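Listed next as structure tokens is one chain, alone, in the form predicted alone.
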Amino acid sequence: MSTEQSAAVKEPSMLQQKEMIAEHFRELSRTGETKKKVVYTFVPGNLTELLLAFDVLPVHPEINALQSAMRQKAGAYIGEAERIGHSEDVCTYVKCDIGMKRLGNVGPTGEVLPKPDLLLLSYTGCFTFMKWFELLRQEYDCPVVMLHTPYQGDGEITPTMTQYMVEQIRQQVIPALEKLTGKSFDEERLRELMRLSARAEDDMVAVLESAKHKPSPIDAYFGGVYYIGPMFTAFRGTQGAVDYYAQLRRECNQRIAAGEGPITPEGTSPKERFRLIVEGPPNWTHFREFWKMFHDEGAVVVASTYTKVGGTYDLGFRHDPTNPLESLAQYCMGCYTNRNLPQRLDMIVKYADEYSADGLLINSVKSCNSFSAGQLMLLREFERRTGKPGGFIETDLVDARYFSAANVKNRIESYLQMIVQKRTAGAASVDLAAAASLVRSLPVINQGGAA
């Protein structure tokens, strides 16, 4: 990495939140003093405000991969995976996961992460993810709990869908906490936390629907994957979630009071000329390369869906301290990847709406099947429905070996082309327009000269 790299440009918010998961890594690596209770757990449809309520730590296997990732360190830990047999085709979050265990566990801070007393699966959107925690048991040996998330084939969720998983919550989930803790389930507790989730996450809509102003203050994908942290992991229902969410919302005040693009690690973005829709996760080994490439023609994501894979908030949901079980349930069935396609193509059309957004770039991961499974159908379907152009690039998600910056940059730069000339089509189209509704104001000449 350059010295140029190595000095990126940060918000105030983004080192609070720096020192928010620093002390969340250094409190996992105390367990064996603190003898609290560690829960692996994933990032879609976890049950955070629980866990807290029992007083254990989570730990999410896929967020220890991209972090490793974004520190060159996956490499080494995928060819573990694949060097004990693991196939190359295999989710890339799985193989460093497994890999970075048998290579010394050592979590983003340097420290040693603790074993898990529990795994705990509350999603199933991606299949991936149950056999991952199959995997993980072989390598802890420890007891298993999954909550059985239904999907939402049909486009909406049922009574009877909250009511079944609700009983698992009661019935399964619950004593496996207090049998692990030794605690009781305090109910209004639970209820206080997701009070506190409730004021953060009105905050975070707020910072993400910050961008239908122009310029847009934020950047929803690159940007968005720090703004969305806290929240989809071990902070929600914290009060230091809450003065986070808080933090950065009066920094995107200030932006847009001030006229001003993103933060990006480069600096202040240059005059907004692209407004995109970005689908699917991002590439973490060349993060910030990647998003240099969108800062250095102008191009601001102003919504994306990889910021939804953690919750829908944007469309209404919050955690509801008055039916506090109910709603783990919703927000569990509620997360993007666990939407029919119908669903997600109809957030993207409704995205590009208000968002007053150029078009559709679709990023298709090579070893994410909950993602790239439709996107070309989903891509299809916007350009018919908006008439607006979409592009396709293809990366993976932690492995290097895929992602071809040429490449990537090529397509991106034609993707920007089209839409600038769709642009000047368009213009073409209103100048022709106007001058033939000129030429039909005008006053009819006879053969005589007379009007």
Contents of the next structure:
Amino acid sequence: MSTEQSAAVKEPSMLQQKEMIAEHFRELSRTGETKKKVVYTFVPGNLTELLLAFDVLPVHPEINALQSAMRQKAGAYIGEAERIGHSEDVCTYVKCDIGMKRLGNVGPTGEVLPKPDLLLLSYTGCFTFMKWFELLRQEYDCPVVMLHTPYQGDGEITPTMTQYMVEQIRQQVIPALEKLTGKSFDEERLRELMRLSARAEDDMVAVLESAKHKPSPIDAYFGGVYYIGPMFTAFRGTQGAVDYYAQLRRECNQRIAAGEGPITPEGTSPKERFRLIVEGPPNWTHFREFWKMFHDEGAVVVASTYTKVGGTYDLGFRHDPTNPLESLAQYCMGCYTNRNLPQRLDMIVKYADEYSADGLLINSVKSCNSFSAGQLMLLREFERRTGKPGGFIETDLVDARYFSAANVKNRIESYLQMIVQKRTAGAASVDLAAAASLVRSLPVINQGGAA
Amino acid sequence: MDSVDQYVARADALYHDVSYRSVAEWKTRTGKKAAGHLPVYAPREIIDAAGMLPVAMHGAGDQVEIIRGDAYFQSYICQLPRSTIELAMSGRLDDIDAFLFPSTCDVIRNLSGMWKMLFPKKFVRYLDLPQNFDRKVAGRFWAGELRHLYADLCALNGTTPSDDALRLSLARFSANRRAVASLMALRASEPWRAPAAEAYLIIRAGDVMPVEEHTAFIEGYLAAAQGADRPMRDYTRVVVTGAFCEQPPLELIRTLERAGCYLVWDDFTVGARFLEGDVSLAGDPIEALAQAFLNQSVKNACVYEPDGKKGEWLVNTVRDTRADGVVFAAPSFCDPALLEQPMLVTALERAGIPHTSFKYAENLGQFQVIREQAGTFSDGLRLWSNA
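Any chance you could show the form predicted together with the partner chain after that form predicted alone?
Then the entire complex follows, led off by the chain already shown.
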């Protein structure tokens, strides 16, 4: 999840992540020689540790799509997909990916991505995933293994759900990987990878929670998408990820000690004027411009839901090497979009309190009904439960046609003005209350009597 | 025996009853509760066995002005959830005691969570249909979910769970599916005897009728329709697919036929025939229903296709019904139908089957463009297909 545009300060963790990603794509480009197998899978509910235990290389199509958008390639790819019959109404990640494949499948580093040897359909929290891999199966004519992650419709994970997941992993996913690689499943190796995952997860949570400080040393949305990169993709369970998150945590601590705000592409954030929660994925076609709209206003995102799509570690989940398959199952079912709407609302309300947020801003993306359907209700309920103002903007993931910079900027500015008015009104009401209290405490003079 | 017109008039009245008065009357008559479910597939046998009336909810069509519903959804969300919310907020769903939301798509999934927040006193259940079709692994999961649902609905309705009650319901719905299949077969063989809009209404009557009554209703209609004197027209035979959740307006179905298309197969009411054939009455009835879903369900965009033969069913349907072409009719913003469509198109093109497509919304009011498009498609097939 890196951007090519940044000319700003580069902290060591940023360089570290950039090199990790570059190396991963180099490895992917060398599979012709190394004969390593390639498995396409999705970010939410990914089984990275299990894949790494078999020495296969994961590819995440939604990451390719967002990278294409950041490199301004998505428009051509989406156009190609629509030209061959994909509807303008559906997810632009899918169309971007299909278009990229049809136009040569060149990845973010400029090298051709290898075809999948297996599609691991980690069907977690998004209906479109299922159709996406049915489409890719038709494109690549390769095998698919389905991992159906039951949704937390009643806001809980039941033993039946866990058993279903574990049986799928044990009886279908693992045999498919064994068949693909010719290797036997090594549970001890999986445990070791999960031990490393848990260490990195501790540090990542510390980084995300550092936003509770004032000023926040991070932006938990725009910066957050970089911070979750290694954890949510091909690196969880590696020493590289452990090192990366340890370094990132040190940098955050340094900024806290120095009283500094987040580092942005425009430089270090100016004075923190607004602390926001953001719900929904970002727009990737205008990512930097979008971020700058917040930066210019001194608005810092202190908590976001998008950074929980690949796991809700801040709610306490850690990969548990003592029960590896059960833990993988729990991980998948706990991802943000696999939680029902009341659970999502509870999380956001909790963030408002814990992160001392001024309000909730929803970036509603046209492409993603998993996120978007019900967001207007989330907004209303958030306002009702917290008394804090909500704002609503609409963009898309990777289709630039749905990003209207002027509209988005106007909406953000209006929303921030609303927060200011609310503060002013709040302060005024506090003043009035204090004055009333003072009046009540004064001795009564001439009560009821005419002079 | 009633006439065709009498059957159609009754079905039409039920179709237009978006306040579910017939459900309220049934509840008053029986003293039992009703459970509604959204499209596409829900295990209605479980509801029936719990002594409740299964109610298939398909939104409000073009019959209700959407005011409150629009306040809950962005412009790029389909129409069905808006009208469903509208019905509920206006009190029209007050007689429905339980609501089931199948895993048709993310919009219906999230609507289940909205329902929990909007109507905390109602029974709300998300039905996570297995997308893994392994008989053992998914069978155990789905049977567990069905058992859980059955126990909860029985508790809600004050009835005692019973295998006998379940078997009776399995048998009732198998009989109903046979009747629906007979009607579909008549449309495929002699579509002029059961016009599409008429057959549609007859099947949709089962949304609110007790199942055994609906089975008799279809059988009565079939007998009447077979005896009716209706002219065969020189129409093109088409299969219509994509309209399995949010329903097309009745007028749109009529428009397609007026444009010269006999709809010899469609998926408008596929929820009523999602399982093909009878469900076994041997052994544990819950297991039987779970296995029927895994082994006897139709291909549909809302469920995963594990065998990778995408579109084969559509090609076979075209051949089995001797259709001349396929009309893709999908609701705007319908993820399942629209994501599925390119794969189906690929299968059709490989088989050399002509197709056309359009989108609609349940409250569409203008049909001229669709009529012209369908008419052109129909004319093209009839006049030029052998050229």
